[in-house]
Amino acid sequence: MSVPDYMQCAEDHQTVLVVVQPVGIVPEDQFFRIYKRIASVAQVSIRDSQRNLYIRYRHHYLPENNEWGDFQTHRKVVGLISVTTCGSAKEWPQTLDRFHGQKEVFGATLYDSRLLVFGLQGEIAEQQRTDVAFYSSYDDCPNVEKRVEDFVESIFIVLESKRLDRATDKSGDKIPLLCVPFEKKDFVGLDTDSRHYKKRCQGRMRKHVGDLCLQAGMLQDALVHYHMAVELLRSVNDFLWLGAALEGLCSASVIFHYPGGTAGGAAGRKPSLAQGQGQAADAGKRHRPGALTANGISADTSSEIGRAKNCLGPEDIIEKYKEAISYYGKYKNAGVIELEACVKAVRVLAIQKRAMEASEFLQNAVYINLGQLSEEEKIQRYSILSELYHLIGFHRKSAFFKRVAAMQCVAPTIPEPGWRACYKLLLETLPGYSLSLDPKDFSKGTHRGWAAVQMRLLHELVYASRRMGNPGLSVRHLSFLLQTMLDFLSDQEKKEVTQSLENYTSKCPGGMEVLTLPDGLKLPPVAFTKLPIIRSVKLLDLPVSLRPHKQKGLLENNMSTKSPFIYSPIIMHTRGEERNKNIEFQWVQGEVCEVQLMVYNPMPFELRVEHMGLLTSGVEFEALPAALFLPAESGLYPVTLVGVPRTAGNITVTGYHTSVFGVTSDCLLEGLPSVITSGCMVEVIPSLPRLQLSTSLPRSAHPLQPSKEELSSSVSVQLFNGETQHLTITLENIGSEDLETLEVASKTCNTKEKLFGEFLSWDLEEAVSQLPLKPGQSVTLTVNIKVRLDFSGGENLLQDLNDDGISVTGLPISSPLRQVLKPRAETKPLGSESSKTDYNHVKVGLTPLISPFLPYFL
């Protein structure tokens, strides 16, 4: 044998073997329908008896490893199920003439046949034959497990008979010397009268019934054979048989010992007719066939002590396994089958969970010359011994592994590498190696695995996907390396690896879209929030001269009222909470507002920023985006990002948008802990209306110091007592809202003189009929300055006049210069009470003081 079966497991040694084969032209998927059919009869129980037979299918089997059965019964091929397709009855010759010549492959070996016919009707299928079975369609063949049920018990019979007859001590006759393939020719010539041969010749033979006693279902009768026939091989130094007696009774033992299977729940056996009464207690009833039947098939007559005596412990199994394997380590052509032990002695560790004990089984696996294998072998071989240690737990090795066939799929010597079978293979090994392709499981801490074999299989991922024609998935994993593992990364590799994907994005850009590979595997997006490194976000305030405030009319009596302060000692809150919580100021739509972040550069180089943007929710917003170009390992820059809410409503800046290297990144901030924030959540309130003032007076060289609320526009002037001027106020409407409303108001402040009459008057009328006035109109509103003093006050006048004096000043624009303005039916006089709607007004305020010269300010 020079193909190993790495499927091989210590319980198949009670199967028997049926090889399942189409002839002729038949599809590919209706054969494996039927085979599939075929395959679940995998557990027969025979009639009249309580044992039961197990069957092991195979769709291929190479010729030379029947020439083994007799070394190990369960090699041996004793069933063959022929499926074709015959259309007509001019056809049915050469069919059954090719299911013919498929019998005569395994014709030595073979207990029974079957053929199943599809497609054939006629007087041909009607009639009535053991061997052959007819049905009209693939769809239509509703008794085929019976069918095969039945071919089963056929191989029974002659199981049984065969096991009776080389189990039955024939005084006189001459036992057969069994022999493996490459051991015929050194036989020749010695002396078969010699007791060494006879012995030689028993000690085969007990091995051999004792695998027919274990194949039939008699475990009691296979254990003591084997025990005889270790006794016979030993004395006579027959070591290759000598293991094989060995691994018989090691398999026996796990039978006895573990009923579910070594292979896995998918392999596991079926519960037995006596578990099913009730003694699943007792794993090896199942095997007790019970009384003489009426058949004449004998029956396994043994006690639970005897089996008990004779069936090995956990512990000796493997003690036994180690033994038959050093045995057949000293015949070079007993490769496979050493190879096969071994994977059984490492199920059934991996059962028993002796994980260290199984990883030397394994250790010695690897190390076993097969000759010259074919690179699928050697990709199978790789991968076989990758899941086995993945069986006993050891992830990293078993990734090894992995990596190894992958590499072998794609070998200098293989004409037409296999890059798609090496990407699948090396995307397995990520688990092994602590590996995630998502980037979220590399934000929560620290770093699991070996950040250098991480780096190495990325690497790795990148170049096979490359080859594969798939260059978004070589930016996605460049991506990926370049995100997590830039902590790891040298001055060098940094360049490098940035090059790399430079080259790559100038093909294929990379974006933020779920990328799904074609076996279902979805590769989620890779945002650079390290590309640059982002340490606060701020938003920001309008300029003074755009804020909007709440502010209640001039003529109010300004009264604040006061909200109960309650006091806690408790303050629970989450970042969360701080950055959806509102912040006091707001934003107008459709005017441009700022974010300030703080960010430094890691790299090596001068980190080019193409555009970076801002991310928001709520409201629509247009981000206006930015270039950046950040110096080499620079330390905290900040970059202010603009946009514009075209909306009113609540807004909230949920993160930000880059584009570096190619790639196109959405960084959210609640992926970002270490972000420092006050606050991402604002208020954008509907646009206003901007107004600008001007005044035909000149500007005071003394301005008043205008409140939070207020703007302030100070002109001067001077006058006498009894002098009168006129001011020239212009209004331009430079916002994109009508202005709707005016009113006008004065104040008189710091005065201890007596007024007589209206110290400023204004007539509204002509200024109110322009309204409403549309952007880019002006209107003109003319104040009468008039100064009339009562100076009869006494004796300290002159003092009087030098310590006050009168001003006229400008009161600013009482309110923002944009506000949403509400129409009014009708415009309320001087001291009448004002609306309490926020945002509602434009009023000019002006207010006289008194000066030692008599000036006026305005």
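If you're wondering where the values come from, they're calculated on a predicted model, not measured in any experiment. We call the rigid core the largest set of C-alpha positions that still match within 1.5 Å between the two forms. Residue numbers count along the first chain shown, from 1. Compared with the form predicted in complex with its partner chain:
- The Cα position of Leu764 differs by 2 Å or more between these two forms after fitting on the rigid core.
- Superposition on the rigid core between these two forms places the CA atom of Leu691 2 Å or more away from its counterpart.
- Superposition of the core reveals a Cα shift of 2 Å or more for Thr782 between these two forms.
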Given for the second form:
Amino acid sequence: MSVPDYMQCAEDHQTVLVVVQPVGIVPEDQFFRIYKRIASVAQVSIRDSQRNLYIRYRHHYLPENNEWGDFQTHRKVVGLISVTTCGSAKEWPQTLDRFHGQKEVFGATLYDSRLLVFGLQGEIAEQQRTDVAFYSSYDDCPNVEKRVEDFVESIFIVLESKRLDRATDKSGDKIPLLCVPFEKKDFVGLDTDSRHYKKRCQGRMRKHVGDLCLQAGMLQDALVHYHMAVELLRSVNDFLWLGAALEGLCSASVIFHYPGGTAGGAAGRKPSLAQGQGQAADAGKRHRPGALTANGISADTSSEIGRAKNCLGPEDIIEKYKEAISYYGKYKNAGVIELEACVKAVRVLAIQKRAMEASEFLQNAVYINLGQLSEEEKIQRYSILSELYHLIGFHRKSAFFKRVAAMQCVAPTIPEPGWRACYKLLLETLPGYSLSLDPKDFSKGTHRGWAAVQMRLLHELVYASRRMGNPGLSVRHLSFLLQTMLDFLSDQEKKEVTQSLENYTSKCPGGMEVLTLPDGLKLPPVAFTKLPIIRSVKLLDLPVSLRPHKQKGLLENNMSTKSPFIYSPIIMHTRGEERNKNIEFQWVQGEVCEVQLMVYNPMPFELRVEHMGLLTSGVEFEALPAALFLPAESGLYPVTLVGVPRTAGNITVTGYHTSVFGVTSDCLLEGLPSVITSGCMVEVIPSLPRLQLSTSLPRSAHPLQPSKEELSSSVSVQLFNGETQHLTITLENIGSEDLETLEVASKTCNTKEKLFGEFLSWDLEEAVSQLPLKPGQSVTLTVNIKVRLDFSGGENLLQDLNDDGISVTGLPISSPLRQVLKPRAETKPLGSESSKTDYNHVKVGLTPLISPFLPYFL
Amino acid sequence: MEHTQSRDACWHSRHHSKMAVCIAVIAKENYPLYIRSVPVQNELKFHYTVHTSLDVVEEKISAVGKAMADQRELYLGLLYPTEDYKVYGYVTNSKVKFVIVVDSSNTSLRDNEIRSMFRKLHNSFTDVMCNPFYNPGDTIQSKAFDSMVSAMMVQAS
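Any chance you could show the form predicted in complex with its partner chain after that form predicted alone?
Complete assembly follows, chain above in first position.
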């Protein structure tokens, strides 16, 4: 027997084994449908007695396993159900022959068999044979289950007869020696008359009878027989069978103590259709009909040996299992039996919640040598070990063995490595190492888990997905590695990882979509928030010449009716919202707006960031991407990202978007708590017209320094008192909006207004008549500068003029000679600036106020 | 599993008595604060060994903890034997774990020797914690701790 049955549990010892096989060619799905229906009859209550029979079904069973049937009766095939499709009467004899042939294979141990024929109609189908059932088609076979029950009952009859036969056998004479396959040669030529030999035969037979009792649903009797067998076999040191007897004892006790089964979830034994109830425990307690005789064992076993002695207590079960396994361990050919016994014991311990001892059993199980195992078998073995460790709660060990199983799937000796299976198994190991595939789990706090081990695992995932032929997955996993383990990678490793990433992304660029695997698992997107690391985000105001200004006249409207109270002593603080508090300035639709980021590069080599742009919400925003080259391990480096809002409203900068090493990431600011920002939301006002002013006079050589908020440019002109000069101001609409209103005001920026009087005059009529000014059009305004200083005041005038810094040249005051004044008049514009709103502060000057139609803002 | 004493084992033990092949300090949250092994190339294997032994450590802590938490002994004893190594564990009251891995062939190493190794580790660790510049949760960089551990490790041949 080479293949262990890992799913076997202690309670399987009370089942009888029935094999369901196809004869000839049967469509697979049809076969399995029938198989499922047959297998649903797992428990049958026998008529006229209160016992239950449990059945195990297999659709594939190696005949060599049958040879161990004497050792443990649940291993031998006692029933055969063959399923076949037969289209016509001509094929019938052939089919029948094949059926008989199948019976031969298991012939030695078979109690009974049945043939289910589908698709045959006519005369042959009308035959009433007990061993053959005819159905017209796979869909029309209503009483399959009933047939199976009848079949099981017939098996039971045979079982009972065998049991009684063995149990009532005359002692002493001619008890045959039961053997396991590898023992047969050991007993050739032994003296069959020695007491030693006879005791051995007796002991083994007693154990066999115990097995039969267990299968027949007689728990108490089985216990008695097992106890006796143990004593007999111990006295002759027949270790292998002693182990089997002990194991039988354990199985019976487990069935008694744990009626729910030890299979851990899988085992819901469905009661048969005939009768609803029936648990082994109850059945075992009731008094047995049927008598045993002659060789000293009376029928009423409960009276002979005290009830308490029969069943083992829970701790004893484990002790006996240990003992049995140690006996099995002496025989290298019994490796499979030993392994199965370990697995059964572990399942019992898992129910008893004794994880430490279970782990000891499992530790032992790892080292049982089963001879040469095929790769498939090795994989199965490690997978089962992993599951059992998981059952007892040792998740790390479970993950470890699963990983070993995954590696085994792609061992070099396998001709066609199963990369898909390997990948799947590796994914299942992740929870055991505290790894998840969601980068959000790793963004806060200290790193979870063992970094070195996790990195190894991620590398293996990458490799497996690459070999599997899915480069997108490799890119995703490698990005995950880079993002979450950046702090743990050495410089050399950083270089290697980024190089392989670039390699993979050249074939398959990485992105922010959720990858879904065929079995439904979703891989969340990985954004590179550390390449580069953003320290702060600052929204910048527009350049001075482009800033909008509020129209003063409408200010009252804006002190809006937020609340009906004019004054309230309670001041409500609005906490929080620091990030979203409105910034004082505004942006304008259609203009290039800037955001400044301070970044730095954590990598030991130059970082190329392509397509770095802003992510915004609330307003249509056309981001103009930038490309960066950050030097290795740079300090804080300023980066300005620009874009143009295309509609008006409130715009929020939600994050940024980069393309690094071929992987695009969208990083949201809310996921980056360490970023400093003074506000992310800004109001975007609709487009405003843009105006360019130019004058006919030359630019001043000594421009006055305007205050920061104001735009100005200077024009200077030298005039004699009484002279008139014309200044032509040309206003050109260089924006895309119409210019609706135009106001011009003059302001003298020193205090001596009275001195100079009004020396500027202009006529707006003509200019206003040309409004609204369409884009591209221009309007001219003529300003007359006429200097009229009144010198009749005498000394005071000159003194005042002097104080103002206005130079007066000439002769002493009393002289009636000419005086030259140099007023300095400034007006704006000189082609170089274009302004939205002209708020010109003119020293002695001109302040045109220009606005479009929109009354709201300027 | 029985270990039979062979001549080779004797020779081995004379050279490597009182020596470990891997020593690890694990934080309460089950990530490593310090891990050193000899030989250095195969460190990942020891990472795995120590990582899986945490299952057993947790089991042992939880098993005893319910009844008499304050009386739980710090020394956990042999966690599990593998073919090549034996793994021992020790847990402090603040749930920091020490794990020592020794060679299986090193049979002369007795229980009290292992206990004394743990005691030394614990004392050194306490010193590390007393350092005001050490943040609990950081990896251990202390040279004094390093040299104490080196004294306990097998000399790389």
